[in-house]
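We begin with a single chain expressed as structure tokens, specifically the form predicted on its own.
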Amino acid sequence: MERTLADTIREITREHLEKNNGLLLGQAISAVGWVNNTVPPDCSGIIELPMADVAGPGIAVGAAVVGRRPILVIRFQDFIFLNSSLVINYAAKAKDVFGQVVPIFVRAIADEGKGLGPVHSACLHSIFMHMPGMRVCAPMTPEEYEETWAVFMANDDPMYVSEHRRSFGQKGEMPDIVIDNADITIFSISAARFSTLEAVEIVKQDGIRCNVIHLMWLKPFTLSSRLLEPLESSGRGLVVDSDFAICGAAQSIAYELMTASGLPVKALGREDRSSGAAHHLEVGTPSSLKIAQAIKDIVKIGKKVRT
């Protein structure tokens, strides 16, 4: 039976708890389906933290200092603001300032829709990209999560892992799509990867051909030939993210790609407004229709420039 991403996270967690003297900490771990069935319910080393977001990460950071390599689960990424003080101001800085390594694995889970409202529906990996000492990634498939965990275990840096509930049922991998004579190259992040693939099928009806490059590692971000060659071939690009666009990963990466290639690269992410609980007030990953329209607009402008 093919594994889902949730299965993979649960298996990695079980092995860490049983074989590595690991810990898993978080609020309400057992309360609602063991975090979407990503936490093994029958393992020791699971600590239910009190509803004290500022204090909980301090326990995880302390465990990391003494070598336990804890997994800290943040059930909704909106909660990261209160939870981040010890992670940012000690775990991320201690290696440079004190020579003290603090390897903590932060599982920050995003969600959207479902009437979740303003404090249960964000995706906020961009803010951790600003912090020296933090690794930031957004794995969406089983093999990507395995790579994420392997990098964490092979290094001593704290890691912010931006998960998304839309990905927990994902079974297959998501290879890049690179074709001849593409009109645009799309770089997609987090749950925007799923919407982007839908958008590509929509614009195909208008004869628009797209490369799609799936981005998992946000920091460090490497400008490799895998990214630049499709962009240079297509002549224009678009970065799409589930996080807010303004001052975010999409704009930062678009800038990096533009600077390296000299080509126009636009950025698209969440709208710059707070989400409401009513359906018409929700703010989430750009829809496939919105991404498709952005692709059409960019390609149309590009063709005008060429003529």
Contents of the next structure:
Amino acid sequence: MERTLADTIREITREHLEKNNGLLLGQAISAVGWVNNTVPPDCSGIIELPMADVAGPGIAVGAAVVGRRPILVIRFQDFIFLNSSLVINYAAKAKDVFGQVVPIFVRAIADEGKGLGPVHSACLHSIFMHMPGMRVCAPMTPEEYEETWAVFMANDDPMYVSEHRRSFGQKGEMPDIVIDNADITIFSISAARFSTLEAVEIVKQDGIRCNVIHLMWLKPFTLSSRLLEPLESSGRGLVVDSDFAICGAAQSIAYELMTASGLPVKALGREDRSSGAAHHLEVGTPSSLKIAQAIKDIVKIGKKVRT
Amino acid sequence: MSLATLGEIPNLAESFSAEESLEMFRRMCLTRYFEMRLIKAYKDGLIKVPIYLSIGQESISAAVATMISGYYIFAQHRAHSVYLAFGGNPVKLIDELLGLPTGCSAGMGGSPSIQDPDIKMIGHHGLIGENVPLAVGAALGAPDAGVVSFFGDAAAEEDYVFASMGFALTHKLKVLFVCEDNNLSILTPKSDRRSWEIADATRSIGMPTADIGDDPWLIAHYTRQFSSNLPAFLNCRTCRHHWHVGTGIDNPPEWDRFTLVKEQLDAFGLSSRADKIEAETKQYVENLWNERLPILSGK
Ligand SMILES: Cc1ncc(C[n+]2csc(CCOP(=O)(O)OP(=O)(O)O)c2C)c(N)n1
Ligand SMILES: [Mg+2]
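Output block for the form predicted together with its partner chain, input the form predicted on its own:
Now the complete complex, all chains and molecules, led by this one.
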């Protein structure tokens, strides 16, 4: 049977715990399905944290100081405002301040769309891009997760891994789509990648042709030809993210792409309002319909030639 | 010894009037039958939001609410019982669970984020235990009002909970802290999380503390005693019947306080009055549900 992303995370974790003397720390790890089956049951090195949302992650950071390369599981990304003081202020800064490396692997899981209300449905990687000292990425496929892990193990930096529950069942890879005579290039992040692929099918009916570039690395962010060439040939761009738009990854990356290419690149992220419990009040990843509308709006502006 | 009887005081229940005993029971019935009808609606697919059930824990807020009134209320996610026991309008809670604009949080909150200015119940956003510093801040800002703060045994572990209790003690703030200690954080038992009791911590700093079962007479006794000497802490050992979220059940609960209370009322010769209250309350909430549910289908 083809492995899912959840299987991949679990097997990477198992190897880390069994062979590397690694640690995994988090709340409610064992009791409810081992974090969507991403944690190997009953391995040594699993620490059930008390519900101390400030101290718990701090304890994980302390274990990173002495080289255990802990995996810290955050079951809902919204908790990071509580969880991240020692991650942002210590793990991410100690290398600059003390020459002390603090390699911690933060698995921050986003969720949405289940009536979860205002503090269980966000996706918040952007604020970690904002602060110095962390690598930030959002792997959505098995091979991307393996790459993430390999980079973590090959380096000494703390890493913020923005996961999304929508991706845990993902089996294959998600290759970029680059076509001739595309009207627009869409750069997508996190669960917005799934919605983008649906949106591309929707706008196809209007004769709009799209390139799709999947963005997994958010920081450090490299402006490679893989990103710029399709943008330059299509003449317009759109960055779509599951996180909020304002001051978020989408706006920041759109800015980088725009200044590098001189082409119009728009940003689309989560709406600027609180999520509610009832379905009609929820806020989440831009829907495929919303992305499709954004694509149509940009394409309508007309193709700009690079100046 | 079962934790059900922790801190028992012999013949305590007899010192309460029949009216007080039956009033506590009535408030327990409200939650029990409200939620039993909710479970049916949920299983019928009519409730689309996650629900956090209080069944099994009803006696705690029922007893506290019978003894104090006019307090600001800061509860946690498992708060149908708090809302109903303190006189919240059940229709507004039904509407909230149905996601209607007429719900107590206009559909924004669902089951875990109930608010109602009519009963001074301040909404809980969903981050566990943060209701405790909020409650303490309210007591600081409104020193003439009483404040009651309900939270769980897992919430008690949050960094900011004990710190807030300590602040309340330092500043002699009028807060009654009530821990609904069901021994569980989602499904993780306390023994997997910690080796200490929050009641020992509060005692050690000199806060009036009772670590007891969920016998409503015992809870009412301490609520009355502590309310003139706040801040104080009541830790109540209780049994949640259902899963953390949703209607599932793993094992039968170790005890069911609702049944034990009925037996006690029976022993006091109050069974016919209790039966009448139970039947009337059940009918009352069922009628409300039956009136509101058709709104969903536009009938
Ligand atoms: C700050 C924070 N951390 C973790 C969670 C996830 N969570 C929601 S409820 C819960 C357990 C709460 O247990 P307890 O406080 O004992 O209340 P109970 O559900 O038992 O009534 C957890 C861990 C959360 N919502 N907020
Ligand atoms: Mg609990």
